[in-house]
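One chain comes next, on its own, written as structure tokens: the form predicted on its own.
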Amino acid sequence: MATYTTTRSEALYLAAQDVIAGGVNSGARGPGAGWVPGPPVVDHGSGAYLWDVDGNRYCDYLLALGPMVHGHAHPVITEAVTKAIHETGTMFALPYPQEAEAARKIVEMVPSVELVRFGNSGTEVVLHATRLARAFTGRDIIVRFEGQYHGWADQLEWSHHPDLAKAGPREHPRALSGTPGIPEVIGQTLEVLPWNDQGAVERLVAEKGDRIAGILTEPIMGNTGVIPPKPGYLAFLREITRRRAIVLIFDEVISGFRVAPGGAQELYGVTPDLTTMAKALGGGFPAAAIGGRRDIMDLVSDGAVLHAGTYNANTVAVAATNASLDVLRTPGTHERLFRLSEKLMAGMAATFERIGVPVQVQGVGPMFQFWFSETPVVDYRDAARHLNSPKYAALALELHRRGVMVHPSNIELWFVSTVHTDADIDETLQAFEDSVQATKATLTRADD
């Protein structure tokens, strides 16, 4: 194993804390959600690799958390943007030719999409999503699920890993917000229940399904490691919200693009009435997007619901959303992705299984997580127990060592870009045996 120091990336850290507050600009980066003592400072990245400032190289498997779909500073994309900001310009506020061909393409690839906005992260466009819902139905409740994540605003920062002392019964959680500074008020709006549970959300449709505007979920769990949907969880939620005039709302900002062309819902063959899309969308740019049924999109199309924004549509992400797209949709790419994960995953769980630790490695293709638990994770009660294992961080740290990328915390997960290879993970999986082995004294112990 080559040395491997931090030096550098600690002082660099450590003086960014003087003009930036808590040294990082995103509360995932920093001590709070693992990095510690701080985070690597990054040099560069190419490829499926980076380099931080300590001239440590590692293959990439936290992909900036999921944009960098196809690695970093892909050519295609690079040439892409390098050619609009020269040849068109960055931004007008008026519309112009390749923002169509941009949507023309998500229309193309989206089952649920006839029409699209243009936003700028995922965030904003879920925003823009339950906006939607309640001016279509006329009603004010959002449905979402415990453990889920769908942005940092106030409206959606709402139990996505609240304190389980204070969150109430399983099958009907309260809506917790998930920082000082939110509203209390903003809760009434909104109503929480455990993911995969059809007779909760029965339940909750049965007692108020003419005052819910939408249900809103991810389609795969991606915010909480990753927790697939049971059998015919996704299509109980179409039925019952068609059933009722409920707006179906899937958060694909992690999962779209990712594990189809058209995401989740045609892998699972669902098609809800909205969808809000992000990070692989933009292959590495900021670059997000709602879309769905064009009666509700209409609604945006009239300017009876205001959606607007000064850099929606610019044209670094408008391009880069066209070059990341057109190698998305390359037959074989979703392929390759689904069989370097599965060998990567497998791997995973066959290391455990040597030395006797039992976990579930849960994902749908290039977005996973492993639980040291031993039955399988359906919902954010059963992965609160686990969720910022020591075990996992430590683990996490020889993977460091040995030039691995991950994040440090299990509440994020695990990618796959269309620029791994199969030699880039048979060394991953040697570095993980080796790394296992190092850390085999703390996987072992019970108390995790």
Ligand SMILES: Cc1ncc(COP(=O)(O)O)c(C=O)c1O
Contents of the next structure:
Amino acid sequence: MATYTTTRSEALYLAAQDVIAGGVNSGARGPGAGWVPGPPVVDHGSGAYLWDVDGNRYCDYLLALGPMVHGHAHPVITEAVTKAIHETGTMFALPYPQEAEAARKIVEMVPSVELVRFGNSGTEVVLHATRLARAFTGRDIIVRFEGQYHGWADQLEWSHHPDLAKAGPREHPRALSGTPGIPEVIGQTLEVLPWNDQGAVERLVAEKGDRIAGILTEPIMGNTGVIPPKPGYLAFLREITRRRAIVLIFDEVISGFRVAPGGAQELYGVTPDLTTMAKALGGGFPAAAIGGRRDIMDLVSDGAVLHAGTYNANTVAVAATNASLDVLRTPGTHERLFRLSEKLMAGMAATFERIGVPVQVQGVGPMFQFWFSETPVVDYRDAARHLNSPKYAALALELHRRGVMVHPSNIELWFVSTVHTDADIDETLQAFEDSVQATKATLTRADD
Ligand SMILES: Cc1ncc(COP(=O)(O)O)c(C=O)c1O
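For comparison with the form predicted on its own, kindly provide the form predicted in complex with this ligand.
Entire complex below, previous chain first.
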């Protein structure tokens, strides 16, 4: 193994702290999220690889936390974006043909979507989905689930990864704001439940169904490692929301276009009323969308419900979206993503088995994670005792040394892109085996 040094990264990260708060531009990139003592500073990315400023090369499974579904600087996306800048200009506050082209692709691909509006980030479009649900039903309460993330806005950054000492009983959690600065009163507009638990939803809906505007859920939990839905759970949510005229919102910011051309709703055959999409949609550019049933989306058509945004559907985001969706809807793309990811997951599981460490490798195709747990992890409370695992952090560090880029916290996940190859997966599995051997003493400790 070549010597691994990060001295230039450390120096640049330190210097950046003079002018950037904490030296990073999102909480997920700093020591608080697990990058201890600091994150590698990137020089550039190309295809499935990243290079840091010390010249270390990494096969990238962080993929910018999901958007880089086609790797870095994908030629089709780069060409589409540069062409848009040169030939179209960037913004007009007027419509132009390519935005309808992108919307039409989404309508064709995502089963429940009849009408679309574009935005710039997942946070924005999820906020908008909750506004639409409230406007459509005339009710106030949004139900959200522990362990899920729907963006950083005051209205939804609640009980994301709550402190269980304060979070109340499992069957009836207390809504806890995720950061100082959020007015407590907003908590009264939310109900928080454990995920994957039909009984909890049934009890709440029986008690307060007439006040519930929407149930908001990631169809595959991707913000506490990866927790797939239990069989029948999404169909149950569909049935109970339909029965009580509650708007079912799938937050497909991570799963959208990634686990199937039409996202988790296509994969599981369950159609929500509204869907939020970002990340893979823009293939590395800030693009997001909300879409859904015509009668609900029509509330914004005539301005009855406000949807706005200076940068919505700018030509760069739309060109990236058109190109990203073209690649994603090319036949065979998802089969390949699943084949490579399943090979990686199976290889990881086999490595752990060889050294006798009980692990649950959990995921759906190109989004997965593993838990140092004897049994499958089904919800946040189950996951909580394995979160920010020191074993995982130790293993991630060894992976970095061997040229594999993953987030150092198992709160995050591994992503596989459309440009990873069999050779990449083979090399990663070798690095994985070596990293596991190097951390064997830590990994085989009884505690985590
Ligand atoms: C499921 C989900 N919803 C919403 C968001 C917020 O998206 P953004 O960071 O683009 O605002 C995220 C971000 O990770 C997410 O994972």
